[in-house]
Amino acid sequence: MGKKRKHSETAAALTDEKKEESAAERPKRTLLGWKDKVDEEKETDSFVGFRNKEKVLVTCSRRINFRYRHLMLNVVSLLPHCKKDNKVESKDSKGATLNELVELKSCSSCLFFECRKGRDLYLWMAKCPNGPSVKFLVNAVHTMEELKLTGNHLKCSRPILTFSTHFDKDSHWKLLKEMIIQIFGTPKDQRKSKPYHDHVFVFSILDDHIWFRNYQISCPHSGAQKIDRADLEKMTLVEVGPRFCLNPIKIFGGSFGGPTLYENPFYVSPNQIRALGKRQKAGKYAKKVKAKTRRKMHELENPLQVDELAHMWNE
């Protein structure tokens, strides 16, 4: 039989074990509390490189036309990473107001639809708050409701952006291409976006204008979940809409202003076009007035001879 341990010896052994357990390193303390090593390892594993957090603010000016408002709503439905806001007064101070709104909405870009005289639509595409920014004149507007096309892609899905080769020729086209990629490209793993690519944004340059088209990628589906490789070659594009044409006016170095980096030499404002049309109509009226005066002068210079039998039947 072994000897029994005294109570003092057992108590000392327990205290030694507690000291060894308590000798472990304490976790780091942060402003939000104690931080465990496991959480640190999770954060280091989850953070890999750059994450795109692009957000776009889409808004318009007051007294906008219904057709242009529908175009803006169609653009909002195509961009899941955008945020809408109330209408902004289109005055000289709109740049400072929009920069404040972009900062409040925690966005990095802005699409501002500005309507003038109820008929002319201008699109501001800006990177806030440091720029650059571009001002476009929007022509050939056709909304989704107006076109009634057969295409129908998944809402909030990520688009594939395609550009024509003309974007790589001049420096201002390269700058516009980079801005379009950042604004219209949906970030990966965005919370509202779907992990599918089922439609294409096409940006092509023709006559120094940027033409926008939206196509659905349609493929033959036999009922199975997977698609055969032979069917990939049979994919077709079906237009969804909307359609519009962008005529670049100026590129500024800042946000909604600043030094002019590029100015379109072929741009003619719609006010000048309407003024020329009025002058042509005024020229037609002036020709009619001159013709009347010439007729009167001809009648005075060549009076008709008096007919002797003109008053015979008056009696």
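Owing to the predicted nature of the structure, the values given are computational and were not obtained by experimental measurement. Residue numbers count along the first chain shown, from 1. Whichever C-alpha set is largest while still superposing within 1.5 Å between the two forms counts as the rigid core. First, how it differs from the form predicted together with its partner chain.
After superposition on the rigid core, displacement of the C-alpha of residue 290 between these two forms amounts to 2 Å or more.
Superposing C-alpha atoms between these two forms reveals a rigid-body rotation of the smaller part against the larger of 36 degrees.
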Contents of the next structure:
Amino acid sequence: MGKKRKHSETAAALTDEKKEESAAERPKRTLLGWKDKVDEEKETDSFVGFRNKEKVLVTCSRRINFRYRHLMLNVVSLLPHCKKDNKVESKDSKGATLNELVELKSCSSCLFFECRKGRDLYLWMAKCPNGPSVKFLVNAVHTMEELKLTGNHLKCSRPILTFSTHFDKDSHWKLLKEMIIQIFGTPKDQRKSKPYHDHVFVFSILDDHIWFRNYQISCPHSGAQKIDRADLEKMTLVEVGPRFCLNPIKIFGGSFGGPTLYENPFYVSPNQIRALGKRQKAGKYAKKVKAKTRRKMHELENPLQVDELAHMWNE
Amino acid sequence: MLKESDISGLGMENPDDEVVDSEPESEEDEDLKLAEPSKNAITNRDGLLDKLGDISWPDNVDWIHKLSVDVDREQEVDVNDDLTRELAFYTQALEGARQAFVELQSRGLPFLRPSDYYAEMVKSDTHMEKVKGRLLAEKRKIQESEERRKARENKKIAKEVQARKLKEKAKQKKEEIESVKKWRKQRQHRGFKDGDKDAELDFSFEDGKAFQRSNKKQPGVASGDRSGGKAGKGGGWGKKKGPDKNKKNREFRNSKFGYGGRKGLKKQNTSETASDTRGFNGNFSGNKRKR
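Now that we've seen the form predicted alone, could you pull up the form predicted together with its partner chain?
So here's everything in the complex, that chain up top.
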């Protein structure tokens, strides 16, 4: 049996060789059929050899509070190219463990929501193998669940990213813009992504903070994939959420560590702010005592002159 | 003792004052900023641009991969002014979306979602139901408050109108009485004899004004009906405030005295009804006797 098979195989190989020699000009066979040469050329024209294979790991620290967790889940629902992972112990969030985790999940960037003291939310945005990482303080959080945000859009449709021109003003803003484009933009032809565009992200710099908004685009159109100027004029937006505001604290050279490339000179940590408030309140009693003693000293220094009419009615 | 406290007070006070001076007061946003940049902050511009070069995609990458639009904001916006801030974001988004749509259209790519394309949305249907419910509730609230306001105004106007009417009525009555008095005086003056002919001329109320029956027809009253439309309605002797009241009255009476059928058994007292004193006003008999 074996012998026979061997024989047939060799025979087949021989015939194959012959065939290849004879029909060298035949087009290549692909999974979908015969590939034409013309087609190939076309593809090389449009396809520059670039394919966005971004994958984002989204995770958070332990003891995150519900509001911030919901924010994280909202972000997960907005990014079809992300992987959500289990909570990470805060102590382990320094450097190596997270890098390992990202590598393990074969992701190229990471969003790490770190909650401290149950009330301050920090967001780490990192490009993973060796890219830069940024630490933000997150303020003014509104989640998608809030009922006043009435919009809705397709899940996994690719967002249009809009940036205010302030992003081109300084080098660190430029870097942040590039990172945001890579992390928040859904890669083209991502497997889950839909071919339509019905929402727009806003990244705007105001007061040295990056403000994020997400709007649904509602545009009147008549079925066909064509819109004219009037339709564009009639276009309205409805906010979908979430909302948040990122205050950049530091930009590091490596992912989750490395040399500091930028430090926000205006940054005051929330701890300091709280301490300040406490100290302001604490001075109350001391102030009162001080005022009292000052009054006493003042009275001692300038005693009242005895009124000459004071005894008039006593007589 | 005094001095000691004084010193300690000063000691506690001074640093506090300094801190307050150096910080702008914008605590409601939980977002304090240093007034001037701290000196030891690092900004490594070359490093940043290096990194940017490292991570950025090749220059010739098609726009369709990025989908990013830069929008210029015309004027600076105050952060603490919520309305203008949100408006600035909205205009940025709108402008960006328009540019992007034009770009997409020029590429001939599909970008508008067909109306028959259904897919999973970011927010679930139950959530959208809630959103809708809230919107409707808000609308209803506004409507109700508006209605209440209108009713209040109407009431005010009605009150005024009523007062005016009463005044007019009183005035008319006074005039009529005056005229009668006048006529009597005149008659007395003439000595009742020859007055009959002359007096007739002076009857100011005989010019058809005072006794003129109003031509307005009461609704639901036949032209020959002299009872004022009350004939048809059952027992409306007490307070007559319209057909509604009468109807209620009738119903009550029907329930009390019976309507149709045999009444005999219903009207008989039983032990329960005999001991029931609800129908009695406690002190009426005593009062009457005292008087």
